[in-house]
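Next up: a single chain in structure tokens, the form predicted on its own.
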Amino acid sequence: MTINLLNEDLQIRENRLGSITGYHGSAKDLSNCSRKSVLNDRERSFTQCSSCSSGTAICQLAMIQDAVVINHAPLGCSGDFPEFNFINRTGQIKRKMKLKNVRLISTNLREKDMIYGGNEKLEKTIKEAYERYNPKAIFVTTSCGSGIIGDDVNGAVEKAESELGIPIVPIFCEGFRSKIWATGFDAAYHGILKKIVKPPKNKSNNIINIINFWGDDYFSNLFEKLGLIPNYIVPFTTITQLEKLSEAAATIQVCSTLGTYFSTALEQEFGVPEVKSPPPYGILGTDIWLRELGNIVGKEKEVEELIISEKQRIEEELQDLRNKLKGKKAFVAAGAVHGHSIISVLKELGIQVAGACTWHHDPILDNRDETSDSLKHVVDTYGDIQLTVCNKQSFEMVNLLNRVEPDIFIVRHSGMSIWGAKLGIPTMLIGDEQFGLGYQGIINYGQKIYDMITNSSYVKNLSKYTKLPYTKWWLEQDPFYFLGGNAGE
């Protein structure tokens, strides 16, 4: 039992999974140290910036279509609200949904509230949110500010819930609690599991929960051939959909960094089987993933037929792309498991991975299952590479890119992509995590990379007129000048 929903709060990833943010060395060594539980977090003596658990919690909750999210925080913590609204409206257009804005509210904690407490303001905001939107549920996300002054968020939530008669869910995601911002995903899911998901009434044999961000619908076509129906969660769902997650035939996740806590808890607490496999990226990973899904839903024969037909379908185009991309080298920067997934896709295309950087590293997942270990899968299948764990420290990234000089920089998280372009490196920003999924995903990546490498004049010109904020001195230093300690044994 790794998850306890009786607790008001969850263990952060550092304590629960042994997660780290500082490493440089070989991927094989990192994988071995992780499996042997001898991995140390190498501290940096200098850091520039990072992200926050509050943002990752809100990014999952804000797009639940009939809920409201109240951020109990100073107004400055609401700087990313417009971005969530943009993603929400873009996703609604893709899904042919009625356009409407996210329902995000800040309690706007000010200096006076930080001295005398913000509970009264929170209670008023909950009532205002209910009267304004009539939501099916309200989520209250905490912040460093409300956490530091020790506001009684549980007390305010319980009082309002008894008055209003809808679920009001506290999400404890203060940024100072964890260096691993993915802990915010877990916090959001902990709240949903505790107060929204209900025990199953009618179990389905063909609905598959898909834990994802907000990517396009790549699963419907694939699942149609197997007689399965995708149920994308959590963005763009409703509270009623979330209540019935326990009735699904299985749960899959496009990225275990995102869904490790949720999928494990759905299996442990509600009996929904988790598909335990490498992520469905690259040929072998997709093979294993499809077969495990087929085993769970009793579609083994259909899966084998699908694997054969899909491989035949992409065979000629894949070989053509391999010929075109022969000799090219790439650098990858992304969240942990999604970074490993991108490496798998690049290796299938025959592209040299000259280096990779993941924003953090989880030595184990909540399900403790070795076949789900995406880094081990990469090392065992495609061989060793140089890998860095770096929580978006731009100074390290720019130094590394300047040395490696890849033909293509593939990055997830828009704030980091600009550095590749400024250095004149064709830079591919991955906004849709499902773009590289399955057999077709390899083709999608190959076509996009070839297009970007052969059309690089914009970034080349941009680099000519760009002055980097980093000095010549820094660019000549070891990129890991500020990274101390040892990784493990």
Given for the second form:
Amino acid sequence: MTINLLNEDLQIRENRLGSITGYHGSAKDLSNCSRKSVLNDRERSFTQCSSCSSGTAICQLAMIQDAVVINHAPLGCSGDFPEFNFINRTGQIKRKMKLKNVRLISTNLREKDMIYGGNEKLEKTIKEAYERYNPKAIFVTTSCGSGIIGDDVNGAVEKAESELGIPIVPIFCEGFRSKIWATGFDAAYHGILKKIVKPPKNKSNNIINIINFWGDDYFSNLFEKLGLIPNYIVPFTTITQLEKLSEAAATIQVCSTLGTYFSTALEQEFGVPEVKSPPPYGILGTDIWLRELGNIVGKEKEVEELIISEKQRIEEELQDLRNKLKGKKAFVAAGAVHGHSIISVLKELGIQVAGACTWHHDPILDNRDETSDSLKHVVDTYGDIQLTVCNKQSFEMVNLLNRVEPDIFIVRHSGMSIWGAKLGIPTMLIGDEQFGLGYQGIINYGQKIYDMITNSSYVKNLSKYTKLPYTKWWLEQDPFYFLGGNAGE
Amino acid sequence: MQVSEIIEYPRQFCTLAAQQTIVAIDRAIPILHAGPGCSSKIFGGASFSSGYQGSGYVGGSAIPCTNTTERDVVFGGEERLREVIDGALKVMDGDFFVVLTGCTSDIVGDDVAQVVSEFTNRDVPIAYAETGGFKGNSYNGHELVLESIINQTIEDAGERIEGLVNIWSVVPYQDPFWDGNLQAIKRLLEGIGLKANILFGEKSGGFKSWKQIPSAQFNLVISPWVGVKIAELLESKFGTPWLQYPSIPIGAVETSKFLKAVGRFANIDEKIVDEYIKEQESSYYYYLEKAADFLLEFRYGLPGRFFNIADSFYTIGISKFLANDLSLLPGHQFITDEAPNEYRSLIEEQLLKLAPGVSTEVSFIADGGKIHEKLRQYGNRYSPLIIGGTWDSDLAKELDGYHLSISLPITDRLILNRHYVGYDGGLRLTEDIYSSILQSYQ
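Same protein, different condition: the form predicted on its own was shown, now please give the form predicted together with its partner chain.
First the chain shown before, then all remaining chains and molecules of the complex.
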């Protein structure tokens, strides 16, 4: 059992799931090693900046509309506040919510706090946050600084909680603890599960929890035909909404890299069934996913009808796109499972996947379920591909891209697209994880890729004038020159 | 040391934001000895959310970093740093490397000086600065790294170049308009016959220009406080005289004053300076006159008072411009850069005599929550023009006012080489302020 809500802290992914950040080879080998638990991480001696758990924890918490998040950290750790504010505001506009800034506060730890401890300041900040916003809950995210000096965050939180009478939730997400920034998602969910979600009062038979980031509402349309109601979590929810997560009929996730811990824990602790299947991307993945969902909510017949009608609906358009995109090759760089999802969609479009880079790899998910194994699903359904696991090491990626010369570079993580542009490769950032979802998602992708390839003048011109920050020596080396150790036994 | 506030709506980040100072030097490569998320959070805040400034040559996801792990915290991270510097020298195509430390390394106490000295002993062009985030904010980080580079790598070759001036002014990336502003300063000084060594940004010459620092005739600090320490350091090291002009000159009134002050200090023939000013002013007022019909006849409400929420550079610069060139009246000015106590009286003095008979109230506050609370006390009786960051747009609406983002964070504008310094800078600011006001009527 990997999930124990009694623990203050959660086990990081390296320990819980055996997750790794270094691999290069065939996707099939990686998949085989994963299920046999013989996977070793391969470390790099040279590295470029990665990301940390603090950012991923805050990305799930910052947009809970009636909570406040306190970042117990020096001021640089709030570098992502403005971006979360932008996401919050655009999301509010789309959802017709009242437009307001994110409620994020930094304790702004300084030298004096490092010496004498930051607890007093944290207590003061919690009170201030309460007075400013009268929130329904306060989340406190930790940092490398607060972690190393050993601030008693639990102590401060308990004290404030008894005074203020609202849940105050510590989220332990120090950056140095895990190489896998997705651990921050788990940390946020751990806190929500521990202190916000309540045991169910009335079980619903049609509300479906959807663990997602902040994409558009693609589910309502699909679910309407099945009589189901989507409950998007966690961004753009309220505390009351989160309290009732235990009452849903099922939990689905757009990406199990994001939701593995949350969905498994909701099933284990509150009996909300998790839809266990490959991700709903690509035709077969969506088929399996829909059938599993239908099975859980007792809508098997409706699902079969939906599958037939949806496939018929996209058939002609899909064929047209396949013709237009024939012979094109792509390179994919994305978070683990979403990367596998993108590969499925590309394969459906008949695009050759000339290489893929995922930011980490979880050999297993928290549910230990084999049908949920997205990499195995890709390999079994679409065949083997060359796969790299690297935590945003752009020097490796640029070296690879430079060799592969794809027709399109598909990225899911900000800050990486520039490398495609500098090499003159049409580059498409997937900002909305729901964009490629289901049967319609294949069409969405195909059209967008076709548009991008049709006019690539911007990146072509740029590439003539911009310079890569890499030496000639490096671009001529094996891309995995700095990757040590062995992948398997 | 001042007691630090808690901060809502941050408008600067930590000392490690110095990475952006290095990114601004052409072909200089920052190497971070810090946690895995530090660099990307700084890039997100100080570059992307500062008008969507890009990665540049070696910013964003290209920055080498040790990505501190628990192991490095427990056993020390010196060996990791050695490895990453070694790799960076092979992989990254740069002329100059600067190691910057984050909280993890500074708390654990890694001997970074020792590790870096192993490379300097091999004649590798490399320096380091201890910029652990808890040491201060972005402005402090900028000064810290400038000091380190100067102390560790700049040597006096004995040469002095007549007319060469080192510019210490706006902080790259922290000022979203830094690139354009520095170019504008360069052009202004060229106008009176000086050669500005701007040190950062487009065509600034990269590390070569840094090596020229001791050769300058003088150092020019165009800033209320940032960079004063640097000029003092250069005076003590190389005997270079320096002049401080405490506001960034925006619009004709202030820019002409600025040019005269610099001209006097550099012993430039007054006629040359006057002639250049005359020519510039003539074209400035040609365009400013075009605005008169609109400014005088617009019937639907224009701002009654202006409120800056910005660092001391912009608060002083914009306040002087609006008061002198556009006859606007100030409300309250909020200075957000945590300017050290010793400089605050100079800053206040600048704002007390904005224009003849015009002065303004000023507060030094970095916590946006408190700033908004204070602004709400003014209510909507003034139709306030709030010049700040994107954080402040809702408040402007709430107070029936107008809003323009000019200070970080700016996520509602795209900034390439736009600038507000100088004569044409004043015209740009006029266009931007009134376009934003007009937009609010749509």
